[in-house]
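Only one chain is shown below, in structure tokens, and it's the form predicted alone.
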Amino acid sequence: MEITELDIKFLSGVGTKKAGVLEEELGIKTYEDMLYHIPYRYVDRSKIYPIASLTPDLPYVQIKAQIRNLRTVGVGKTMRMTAVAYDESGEVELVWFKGLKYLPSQIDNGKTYLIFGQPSIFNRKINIVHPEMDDFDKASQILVGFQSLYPTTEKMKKSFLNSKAINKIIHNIFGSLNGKIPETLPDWFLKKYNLLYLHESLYNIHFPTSPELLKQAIRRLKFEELFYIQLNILKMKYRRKTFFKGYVFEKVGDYFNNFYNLYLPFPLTNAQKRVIKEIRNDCGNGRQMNRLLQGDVGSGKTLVALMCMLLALDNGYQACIMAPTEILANQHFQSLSEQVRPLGINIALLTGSTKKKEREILHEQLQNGSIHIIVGTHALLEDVVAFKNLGLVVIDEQHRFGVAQRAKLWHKNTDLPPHILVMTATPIPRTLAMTLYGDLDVSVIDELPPGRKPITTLHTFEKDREKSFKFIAQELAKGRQAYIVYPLISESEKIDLRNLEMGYEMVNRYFLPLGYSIAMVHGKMKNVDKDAEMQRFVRNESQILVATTVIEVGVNVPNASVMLIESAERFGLSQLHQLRGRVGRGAEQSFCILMTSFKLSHESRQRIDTMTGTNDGFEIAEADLRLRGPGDIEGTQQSGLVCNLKVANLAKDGMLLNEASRIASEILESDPELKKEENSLFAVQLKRIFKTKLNWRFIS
């Protein structure tokens, strides 16, 4: 075991009790661990204030003052406790409304203090609450120059774990290393990219010397940590083009030629055409397929899987197509069944509402191949699902599944693993596809079909209620139809719920009377009464679909040409996107009305100003990952890796990752399997970093 694998709770000043806070709040075990918990800022304790330059609107400051008059005042909730420190140029007020019972005999008076805290101001008078205090004699090295402030949380700090405590822990870390740390990148790798060694790296990120050092250390971490991920990826996907091999489908014989000949719904655009030809190239080559295909809602994904899906039964193989809900499957399955029904085409539908005989039927055909396509949702994954030859599947919006579901579908062939065609229709940004995805090769559908207009986005504000209502009755009187959505999270649901109901009644009281007829749907309906009242909505027989977020995925009703958005400030951009997609499916000019209240803050500013701004889904990707950074923009922890970076951050760092990425390539190139000498520490790290990862690269 490495030194720096041990265990923290034996850390001198750690213990078992903090060890296990710092487990449960910030998930650290090891010397390691609390190494790579990085400051999230540093604030200059080289410089000393007069107490007399002190303004509220100064950061953190320091000063260098005595103590007299330490006193309880007030009672009750209002108790608290000051003192005056002064220095030869004036006083101010400090103030602690915590830790009163300890404070009387941690503080002397006439003794001088290094404080360290924020001004702010009250009654008219400058004071710094709860400041940090130091003997000035006894100051150490590490509170002066840069200091580091730390992440923490409440219950950190209830167990004395405050960003000074953490600080001291990793000084008494690097004490006992005694320069210890194990290098993880080679020598000749260090000196070509001119990057400082580990330990000093990670010294100076603790304890910056200079701000030039600092600079160079988050430099070599950040750029580290790039590197092994495209290293790992881009080496599983040198073996699985190697090593994976896949059926091949050599013609492209009637399904295809009569579907593309004579049943195209639509002339296709170049950049299907141009997918189509990337996904006939994967399949024909011998190798298993893996592609991701991105392509905003209403591009036309459905169709190039569909044609692929073709391309498979011309070639004798089976078809599937997973959808994530049954809503959204059974619309794949309808929207597919029209389009195959003159190619007599054998299409099923499978999913958790299938009754007990009809599965019986089903998994008899599926073993003797006479179901060509089958669509389905999670029930697809069952071990009783077996196919006769299964060439090809389909997995729409792929991040609802995990990873080790879609593994399943690797073993539904005794032979070779079918191709695998992965859909979204969140536009992933470019840094984060090339970490969550860069094993797979990536489609892009980048245009709309012809006669689509571009969605209208408006923000308006919830006094402008029957303004939007307005409008929206002058649409229906065209025909159309409308979306009213409100937010349901699932943390205030209580509240949400009531305010979808009430949302409902108004919706009700202000239309009614003009002769329209509304449905409503949210997650906590049954989903047989769901569906019903969706597809009440999708054959015109009401109005107006008053919904929850259920319906950001998977309602296509091109009649749709307005969607009044509640409380639009509580969505995510990429979420306010899907749900703006809904619409604009038809030739008719669409609108997006966005409501919110008036008070917003910056970011729920710049998210609206965003979606006014733009319909394009790429930029509303880029700038959902400068807003959020890449926690959840997927929902992906499936690569185990790229949405906890500890120091990288994809949206600032994306020319590092690129360089990352070159050089990783470079590498790989001439040595693949990192057999030379002078790679074998790469070789070692990566089976390190991944070692607790379950491999599941090799599935899509």
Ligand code: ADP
Second form
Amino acid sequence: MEITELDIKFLSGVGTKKAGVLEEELGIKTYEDMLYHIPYRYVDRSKIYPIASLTPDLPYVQIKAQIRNLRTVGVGKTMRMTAVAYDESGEVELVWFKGLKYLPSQIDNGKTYLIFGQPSIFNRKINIVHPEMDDFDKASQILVGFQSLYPTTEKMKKSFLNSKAINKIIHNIFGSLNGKIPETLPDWFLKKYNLLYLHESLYNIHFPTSPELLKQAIRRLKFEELFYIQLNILKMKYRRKTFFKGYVFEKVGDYFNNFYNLYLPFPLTNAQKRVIKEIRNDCGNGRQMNRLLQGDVGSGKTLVALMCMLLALDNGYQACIMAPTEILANQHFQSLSEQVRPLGINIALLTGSTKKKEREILHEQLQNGSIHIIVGTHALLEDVVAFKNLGLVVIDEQHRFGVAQRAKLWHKNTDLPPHILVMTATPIPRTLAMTLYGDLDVSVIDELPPGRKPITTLHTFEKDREKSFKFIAQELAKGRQAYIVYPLISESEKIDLRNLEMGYEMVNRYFLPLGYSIAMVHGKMKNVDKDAEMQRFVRNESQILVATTVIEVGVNVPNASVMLIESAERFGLSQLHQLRGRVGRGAEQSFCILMTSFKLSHESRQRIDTMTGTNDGFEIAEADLRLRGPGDIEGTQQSGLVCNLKVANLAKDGMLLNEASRIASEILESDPELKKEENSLFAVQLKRIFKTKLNWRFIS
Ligand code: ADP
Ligand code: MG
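Same protein, different state: after the form predicted alone, show the form predicted in complex with this ligand.
Whole complex next, starting from this chain.
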């Protein structure tokens, strides 16, 4: 049996119960899963610290000390056990909150232990909470080399699956496999790029035999992981470019030219021009376009999309643009209708709230081709929606759509797939873009329309709300409008909704007497009500919009120049950036006020500092990647494997990724289908790694 099939349940020392916990907590089922549960840190257990040298900023350390005064203190919830550990240099308190029942039988006063843990500070004294204790005499072999520390959860610890136990399990795996871990890279490749064998690498990553081997083991495993991702994605790119035919948009016709020459509301930025040219080339060369358009909020992606749709129309095709929310679809519909009105284009809107009667007419008109452009939400994806000849699909805020949803648009034609342009305002760090979208062609609008003033972002505390309100009132007095945003996060919906409603009342109490009208939108409202409120704000009948993140995506009200974000510490970086992008759309100086509680975690603090420090979406995306890791970055949740990297880290391993990518391209260049004998293992591995994963990027 392969290591991918061997169930850890049957491994000695594991059993059904622990296996259940491992699966539940970490998704570990097989030997292979377990082998790829990589330590997050190594501790050099060859060094013993004198107690007097302990400081709270040290990592995990090891001391050799005797114990005295082991006792229980406190009652109820605060009940804990403490002991004093001492050596020649000084003493330190040890504290346990758990395992109080069995501790006294395991620790003896007067005995010498090898004690291992992280010094921290409490009541201005150094202590170590939940240290690991080993009888010094028996522990002497631990004294050499590294100890691997593994990610564990509370539940795992309760089932005696601490770091040490995990390490032991992995040790047993190596014992039972008897050195037989099949190699996953060809021999010539290992030699050429100076890589360790897989078996050696996995062994050393868990049981480092020397710092040098540990380093090499990490490098091999990271490299392999990134290499296969790149090989897979670049192979698909190559195939798409070779085999996927597309409609040819050969001419630039009246729609495009008239719009460009007569009705363009403002001159295009250079970046917009460049991107339109890239798209034109793509749609004219006989292959299917699959292009990602990245551009920071407010960079003018919609206009680019419109001009490309006109190009489709000029060549006799229909076009559609799909948005993730009804608000956004409505807004696109309104602004697009206005812009194309003089051109005599038939444009329609299809959303969840389109009435059945009307819907049937739309379906009919899409099929007979009398509708040229359709704007819509997910409603466009329904099977009943069929086109005469859909030439171009634009997907706005692509990360809001699921994989399967996007796939549906590929099949709206019977002959060829339409050209696809996906747009995102969530800037993606370069390393992430390479792994996520390496097979797409990417265009970037890296320039904002002229005359925009950078948004000023401020941080305040809740206790100063009054001051912030006063500031908002000053802006309103200048004729501007304001957003006040509350978090609404699904797990705590009820509380959040109450907060929102209380906030709404508070805003009313303050601003109504000043003569302003206040609108409110949140995700729990009926769509018609939501739209009505939204429209009031768009028409400046309301000057303040109290809202949840439903406004995060795309909404455009250039007269709104202030945004106050309540409980800003509860939002992620990319969400804050998206929200902030709702202001700063007009010529006025705009402000974003991040309001938080007084106590902030280190991470929240960094998020707030990032936001006040820069307006650059790419910089923010990089910070987000560093702070949270790729798996949590918005828009990457569906990417499965790519973001659940087991060993490599996209925030840190950019160089290695470049190298892996370059080598993958080299191999594909001479053997695009991996048919050569020397590359056969690559093909096998690609199948194995990617077989179970939905091929999500095929459908972007
Ligand atoms: P996003 O890229 O975030 O979707 P939009 O397409 O909504 O941005 O554009 C933001 C605003 O900028 C809109 O009001 C739009 O009319 C305006 N805009 C777009 N292109 C230009 C341009 N070249 N010059 C001036 N304003 C522009
Ligand atoms: Mg937009």
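Everything numeric in this text was worked out from a predicted model, so none of it was measured. Take the two forms, find the largest set of C-alpha atoms that superpose within 1.5 Å, and that set is the rigid core. Positions refer to the first chain, counted from 1.
> Does superposing the core leave Ile38 with a CA shift of 2 Å or more between these two forms?
Comparing the forms between these two forms, which are aligned on their rigid core, Ile38 does not shift its C-alpha by 2 Å or more.
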